[in-house]
Structure formats: C-alpha cells, structure tokens
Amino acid sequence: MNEDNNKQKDKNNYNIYYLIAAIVLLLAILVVAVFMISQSKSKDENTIAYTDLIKQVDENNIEKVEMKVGSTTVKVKIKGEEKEKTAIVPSTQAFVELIQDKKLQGNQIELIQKERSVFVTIFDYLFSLLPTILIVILFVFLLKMQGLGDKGKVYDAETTKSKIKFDDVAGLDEEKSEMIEIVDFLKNPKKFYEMGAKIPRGVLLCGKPGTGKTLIAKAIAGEANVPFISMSGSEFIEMFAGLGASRVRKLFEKAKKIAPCIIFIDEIDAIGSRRTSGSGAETENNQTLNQLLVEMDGFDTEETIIVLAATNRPEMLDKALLRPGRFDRQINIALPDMHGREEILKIHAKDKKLEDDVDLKDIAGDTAGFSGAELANILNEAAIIATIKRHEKITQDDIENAIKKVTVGLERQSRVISDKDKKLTAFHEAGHAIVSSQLETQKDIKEVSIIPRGIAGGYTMYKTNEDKYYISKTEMEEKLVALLGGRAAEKIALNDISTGASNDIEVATQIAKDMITKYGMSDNLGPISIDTEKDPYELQLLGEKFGDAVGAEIKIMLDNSYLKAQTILANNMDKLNKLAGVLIEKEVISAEEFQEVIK
C-alpha cells in the first residue's frame, strides 16, 4: 500500500513539474514575442536603409558612427536630427574602410568602435538557439506522449493471487461456472491444444453498472494465478492522432512478453463503438478499433492471452468486434437475485460490526433491483450513520436509514415547512398510500413520511420482497394509478393542485409511453415497437396519423389512470382524511401503523 502511495505521489510530482515547465516555457515565449515586437516597432521608427546611409555618408551628412566589434548593427548621428538611427551593414570591415576614406578626404565623421560585453554575446548566442531549444522540447514532449502507450497497469501473479478469488465474488454463480473454463484454459492450455481446441480470444462481460464485471475479471486472474493487465477504453484516446492505435500495439506487445496473461479493457465501448465514415475524432476512434481487431486476429496459436472486456452498452459495439475469433463469448451479468444479494451483503459485512438483530436476509428482500456496488454502498453508509450516532455496532435501523438515504435522499430535519405545505404534503402522500392499498399489485406499503428527503417533500415506500423479471400490463396500469394518486388527493381534498406531483407525472408519462411504443400494450395500435432514440424518423415512416394516434393513446391511458385514482379516493375519503391527519401529527408512519389507520 505504501509503495502504491509513493508511486502515486511521484506521479503527481511529475505532473506538477511538467505543468510548471509548460507554464515557464509559455511565459518565456510570450516575453520573447513581446520583446521582438517592441524591438521591431522601435526599429521601424529609427532605422535607416543601408543605401540611404551610404548616400548620407557621400553627402557628408553624418556626424558620428558608433558600432560594436562583431556586430552588423551601427548607430549613426545625422546632421540636423536629434535622434540617432540604426542601420544594418552587410560588411562591417568594408563600412569601416569607407568611413576612414571619407575622413582622409576631409569629412568630419567621428568613428567610435566598442568591444561587445560577454553578457550580450552570451545572450545573443542563446537567443539564436531559442528556436532549436523549443523544437527539442516539443520533440521530447511528443516522445513522452508516445510513451503513454505503456499505460496499462500490470498486476503480477503474486498480487492477483493474494487479492481476489471466486470466493470473494457472490451473486454470480452461473457466471463463475462459465468462467471456470477460462481459468482452466489459462492453467492447462496444453491439454486443449492436444485435443485440437483453440483458446477463446476474448470474452465480453455485459451488464449494468455495479454488477461486478471488473471484479469477476480480477477473480479470473486470481484463480488462474496469471498476470493481469488492466486498461480503460478511454485511456486509448488522446488529442494526438495515431496514439490510440500505438497504445493498442504496445499493450499487446507487453502481453506477449508475459503470457500466459489476461488483458482487461474496461468500458470498451469508448473505442469499440460502430465505425463511421466521419472525420477528426471519429477517424482516430476508427484507427484505434481497427488496430484492436488486427491485434486480436494476430494472436499466435501458442500464445495464451485472453482479452476480457466490459461494457454496459453492448448494442453500441461494432459487429466486427463481436464475431467469432475475437470476442468468442458474451456473458451477461445480471443484477443479483435475493439469494445473491444476501451473499453479497455477507461478504461486505465481514469487516463491519453488526448487532445480533441485524437480518441480512430481510435487507436482501428489501433491496430488489440493487447491484452489488449499491449493496456495498448501503452497508458503508450504515457504518457511517452508526458512527455518527455513536453506536457500538451497526443496528437494523442504521441499515434501514442507509437504504432510505441511498434511494430517496438525505433527510432534511432542519428545513422549516409552513403548515400549508405540510398539509399539502400530507394529503399528497396519503393519496399515494390509500390508492395503492386498494390496488392488488401495489398494496404493500412499508412506510409513509412527510419529512423532506433529497429533492422530495415526502415519500411513500413500498416493500420489494420479490425479484421480478417481467412486469404484467395490469401491474403497469396500476402503477400509473398509484403514481397519480398524490395529484388526485390534492384535487379532491384541497380543490387545488401543486408542483409536488411533477416527478410522479414525469414517471407516469414515461411508463405510458413505454407501454404504447416499446411493449405493444395498446389495444388500438396493437403489438408494435417504436424506438425514436435509435431512429428519429421511425415514427414518420409509419405515417403522420400514426404519430397522432400514439399521442392520443398515451393521453387516454393517463386520463383513465387519473380518473381511477380520483374514484378510489372519493370512495375512501374518511381514510384519506384520517391518514393525512396522522401524518401531520407524527410525520412518519410504519406499515403496521398504516394498516391500523385504514382499518
């Protein structure tokens, strides 16, 4: 750890030195430029051409000539003029002989010859070398930029062996079993060669952010006990053209020297996106991708090098990158299920002090849809909360508060809320809760609060005790009704509406739009999918009237949901008023308290 810190410190120092050197160089160039401009301006005013100078000498108009040994610049005093003028003479010796001849002829010319100072001589010499120095500095800078091709971090076998193994990766049982073959390839390549099998060139890990793509890549290297070269896709791209391709070449040269090994390219979509016929940066990306394709094709049969790449946007990748012989396998890393979440929580809870009443299984049930990184963040936030509250160990309440902080936002107890806003928020959240309690798929209320969190003035939290891979049309329709329950409560109970429902309406509109255009759930339009993000003109291809029909369907769906929410609340006004009153008094009610109120 200390060695890594020292390396990082040295790297930061080098960066500071380079920055200081660049600033000094820039200032020097500016000073020289200003000096040269000022000199050129003064020269224009007080300069005399050599032919004019000879003419003045011939006409006996020169009073004094002053010059320095070794310099071609002379100062002359012309009769009748106050200021001296300068001139450049092609040959100082010939000019001196001319002046002496004129003096012999009777011209009254004072000739003064001075020795040049050592300082001026050195300054002139260095000034003449300045362009060469600048070119050398620029050349060294370009060489340094070219050397950045060696950016990939190498973790040797001992380092990877001592760090991450498959036991440290939870919630990815199927993915790990798939990766065992890769580990076997790296450990015992000879038996596969003898059978005539070829080692897979590349494995593409696809999944949402935080699902463990980088973690499982490091675990493969740790299990196989081989070096691991890690590099991000964005590190290949620089401001200088050709550097991306150069870095790809150097990366694979490094891998060939230490094979068997693993190359891991994170966020490969930064260089692997579809090639275009554009120019500039797009051309540079194309060259980098082409070089990657060439290098993956150029592996020798005996070279045990496997390229692992991770992306959360596989649809962006070029098809040539995904063909057999390059990324032979694609492994989709999904969000963990309930059992996987529990195992992930156990791993991240190993180094934390937990109270005996902490139920990780219960927490796993309440965090459906969370990634491994989000689960780790929840336990970390719970540890911070427990430390602030001076608990000896992390309690279940600390973890519950951490979940609320991550999902809803930071609690704002200090915010001063007027009675009018408090009443409005109470009826809004009560509307969500009452409407949800009357819907079959939305009735599991966990907590209702009117304490501001994040940007929300209040919230209604639902239990998420099961993993859902598919959502039915009924569930989506009832979700729309529940979302619009807050606005409906404002209208019915207070005969007014507020901006507090803006996020609810935004989410509801998006759900209705997806139901019509993505999932084909419209009875009138039928099973059709329209993706205007991929093709903005797709809607126009179906005709002008079709676009109007889509908009009309979305509006009808939202209007019906809003009307249904109002109907439910109108039939349960006593419950709405009672729940809003309890919320104004207590601010937060649990699932049990909610059930008592609505009974």
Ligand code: ADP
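What you see is a predicted model; the values in this text were computed from it and never measured. For the two forms, the rigid core is made up of the largest set of C-alpha atoms that agree within 1.5 Å on superposition. Positions refer to the first chain, counted from 1. What changes on going to the form predicted together with the ligand:
- The Cα position of L484 differs by less than 2 Å between the two forms after fitting on the rigid core.
- Superposition of the core reveals a Cα shift of less than 2 Å for A426 between the two forms.
- Once the rigid core is used as the reference frame, the Cα position of A94 differs between the two forms by 2 Å or more.
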Contents of the next structure:
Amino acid sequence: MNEDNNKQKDKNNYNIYYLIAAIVLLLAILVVAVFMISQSKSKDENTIAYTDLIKQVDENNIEKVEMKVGSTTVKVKIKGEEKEKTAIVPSTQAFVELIQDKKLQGNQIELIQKERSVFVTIFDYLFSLLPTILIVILFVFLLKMQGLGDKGKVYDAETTKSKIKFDDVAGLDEEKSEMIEIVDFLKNPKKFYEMGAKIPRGVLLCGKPGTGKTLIAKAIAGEANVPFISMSGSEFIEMFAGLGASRVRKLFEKAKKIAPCIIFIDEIDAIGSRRTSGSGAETENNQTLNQLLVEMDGFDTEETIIVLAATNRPEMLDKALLRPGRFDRQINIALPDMHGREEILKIHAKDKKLEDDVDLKDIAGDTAGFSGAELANILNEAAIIATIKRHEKITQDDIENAIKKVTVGLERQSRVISDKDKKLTAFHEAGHAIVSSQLETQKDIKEVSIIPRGIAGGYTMYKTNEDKYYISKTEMEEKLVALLGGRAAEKIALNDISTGASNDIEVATQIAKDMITKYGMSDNLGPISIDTEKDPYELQLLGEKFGDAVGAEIKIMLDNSYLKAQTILANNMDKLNKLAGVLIEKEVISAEEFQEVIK
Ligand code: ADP
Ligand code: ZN
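Return the structure block for the form predicted together with the ligand; the form predicted on its own was the one displayed.
Next comes the full complex, this chain leading.
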C-alpha cells in the first residue's frame, strides 16, 4: 500500500513539474510579447512612413541617411528635428539611387552604408523565431500533462517488489488457500514439473471494485517473493491504434526476462470483451486481445509466469480467454460478510489511534454491503474527522460520522435553507419514515434527518444488522413503496411535488427493472433474464410484444408502489404531520425518538 502511495506521489510530482514548467513558459511568452509590443510602440513615435520620407527627400529636408546592407530599415535625420527617424523602404536599391541623385543635384546628404554583422543577422533571425519555438515547447508540455507523454512510460509496465503478505489481506480465507498452491509453484516450479503437474497459468479474479483483487495479487507476489508487473486493461487501448497489441507483446517480453514473476492485468474486460467484427476501436480491441491469447499460448513449459487478471464482469469476456491454458481458473471475490468486515477494519485500524471503547464489531454491523476499500476509506475519514475535531484518539462517533460522510456525503452546515425548503424536506423524509414504519421489512429505522448532506437534502437511514445473501420479492416490493414514500408525502401534505425525489425515483426504477428483467419476479412474464447490456439483441430475439410487456410490467409495478405509499400516508396523516413537525424543530431524530413519535 505504501508503494502505491509513493507511485502516486511520484505521479503528482511529475504533474507539478509540468505545471511549473508550463507556467514559466507562459510567463516567458508574455514577456516576449510585451517586449515586442513596446518595441513596436516606441517605433511608432520615431518612425516615418515611406511616402512622408519621399516627400522630405523631395523637399531636400534630409541631412543624413544610415542604412545596413540587407535590411530595408533605414535611419534618417531630418533637418530641424532632434531625433533620427526610422523608415521601412520597399526597395533599398531604389532608395539609394534616389538619395544619390539628390546628392548629384548638390544636396548635402550624408549617406552611410553599414555592413551588417553576422551576429546581428543570426540574432535577428532567432528572435523572429522565438515565439514559434516557445509555442511549440508549450504545446509539447501541454500534451505531456494530458498524459500522452506519460504513455511512453506505460510501455514499461509497473514493476514492483511487493511487501504485502497474506496477513495483510483480511477474510478471503478460502481464496487465500486456493492461492497458496500458486505461491508454492512460483517458489519451487521444479518440484511441480517433475511431478508432471500442470499449474494454472491464468487466474481470473472476479469481483466488485475494492474487494481486494489487486491486494490479493500483490500478496501472492509478496509471499512468493517475485516481482509484480501490473497494467490496466484500459491502458492497452488508449490513444493510438495498433499500440495495444505491441504493448501486450512488450509486457510479456519483460515478464520473460524477469521470470519467475506475476503479471497482473486490471480491468481485463477493457480488452477482453467479446470479439466483434466491427471496425475502428473494436478492431483495435480485437488485435490487442488476439495478441494476449498468442502470448498466453506461447508460454514455455519452463517459464514461471502467472497471469492474474481482474474483472467485475466476467460474463462480458470473450470465451476464448477462458479456454484451458489461458484463464482457466476463476476465483470469485465477494463483498466481505460481517466477520470479514470486522477483520478488514482491524487490519486498517492497526496503524491508527483508536479510543479504547471503539467497537469495530458494531461498525462492521453498520456497514453491510461495503467493500474492503470503502472500509479502509471510512477509517481514514474517521482519522481526518478526529484530527479536525482535535480529539486525542479516534472515537466511535468519529467513525460513525465517517460512515455518514462516505454514504450520504458531508454535512453541510453552512448552507442556509429557507423555511419552505425545510418544510418540504421534513415532509419528504417523514414520508419515507412513516411509510417504512408500516412495512415489515423496512421498519428498522436508525435515523431521520433533514440536515443536508452531499447532494441530498435529508436522509432516512435504516439499520442493517444482518448480512443477507438473498433478498426476497416482498422485501424488494416494500423497498419500492418506502422509496416512493417521500414523493407521496410531498403530494399529500403539500399538494406539490419537488425535484428532491429524483434520486428515489431513479433507484426505484432500477429496482423494478431488476426485479422483472434480472430476477424473474414478474408473475406475468415469469422467470426470465434479459440483459441488454450483455447482448443488445436479446430483446429483439424475444419479440417486440415481449418488449412492450416488459415496459408495461415495470410501469405497473412502480405505479402500484406509489399508490400503496399514498394509501399508507393517507391512513397515517396525524403521524406524518407530527413527525414532520418534530423534524423541523430538531432536524435529526434517533431511532428511539422516532418510535416515540409514531407510538
Ligand atoms: P480491487 O482491485 O478489487 O478493486 P483493491 O485490491 O485495489 O481492490 O483494494 C483497494 C484497497 O482496499 C486495498 O488497498 C486495501 O487497503 C483495501 N482492501 C480491500 N479488500 C481488503 C481486504 N480483504 N483486506 C484488507 N484490506 C482490503
Ligand atoms: Zn427521498
């Protein structure tokens, strides 16, 4: 983890250097520009137009003419004037002849013709080029800052010696025990070869972001004490066509040089999505994927390289990737359960100062559905909150605040809320809470608040004590009703609706969609799964009528839920009004206070 930080720092440093360089350049250009403008200005006062010059010559007013060979700029001294003036002449030759004519006519004109020094010529030339040079340099810097220059470094995939061990990975005991054989193999490949054993060359780690896929890959490298080469799938396909495949080649070349080692490809779905016969970006993608397949097939039996790849969407991958000899082993990494969360919290609490009464088990109970990365983040946020509040150590309260900050956003004390908004939010949240209290699966309310956090004007928080592996249809249906309770309350109590419910409605619509197209929970359509993201033609296959039916089902489900929420509120108007009143007064109420109000 420290290595990551350092890398990040390095990157930040680079960016700062580029920024400073760019600013210096900009200033330089500015200075040059100002200089040139001032030059042209001072010229203005002391210049004389060519026509005027000719006139002065005609009127015999010229005392002295000074010119340089090869330059069209001439200096003239006009009778009765203090300063010399400069003029640009279209043709020096013609001008010299004109002056010499005048001299022949008997005018006293001093004509000086100077040789130009080579130095001055070169300087003039360079000076005229300066702005162009500066602009080119600035352009290059800008490109670098945009990361185009950086990509050169990516050719050299990141190689690190990982110090992370299995002990740094909490939970995931089964996964770790599966990985032990890979560690063994990396440490002592000969033993396996002699036995005639085949070790998987490619392992696919599947799981949501932040579940520790990278961490476990690093831990394998750390345990086996081999280098860890990592690259992200998206890096292969960025920017230039045809580069992806060559990057894959270089990556494996490098790995072969330093084997035994681990190659880690993050977001492999970026290159490994199903091959298509399309054009442009897709063909590019196909080339990269083909190269990856070639490289994995081309492993010598003696080469001790293990390729680990991470993805959140294994179903998107091209089947060819999953064939024997390639990524033929899949390890699913689930979100941590209650015990896993406690273990993860313990690991990340190690390097932090915690108050003795902090109960990590309790925190684990409050964070169902959180990933390892989110849990790590919460403890970090808690440390920041504790520092700002000048606590000696991190308190339970700090951690709970951190959870709220991460889930609903930061409390915004500074925002001034109008009474009208406050009333609206109070009825909206009260609506969620009262509707929830009448639904068996939703009634465990932890806190109701109308203090704005993040983008939310208020929130109703539920207790999440147990880890559920399955969610029932009833629960999902009731969740829909609870979500729409906010909008229903606005309508019933204030006879007006607001934009405050937009997120509720978005979430509700997603749930309804999932129920019907993912979990087969519609009575009408039966158990069927339609994933148009996976296969855009799936709905076409099922026919237009079926598509219409799906849409109708989703709509009916949402309409019914909204109606149900309105009905519940209509039957509990007194509670709704009472709770909204308490919220306007107190702004936040706890579970106990809530029970008190609705008793
Ligand atoms: P992924 O690669 O799955 O997106 P990462 O491995 O990058 O997730 O996890 C990000 C961070 O989250 C890790 O660096 C670590 O701090 C923390 N983390 C995730 N899972 C665990 C775990 N099981 N044990 C300890 N820390 C974890
Ligand atoms: Zn709401």
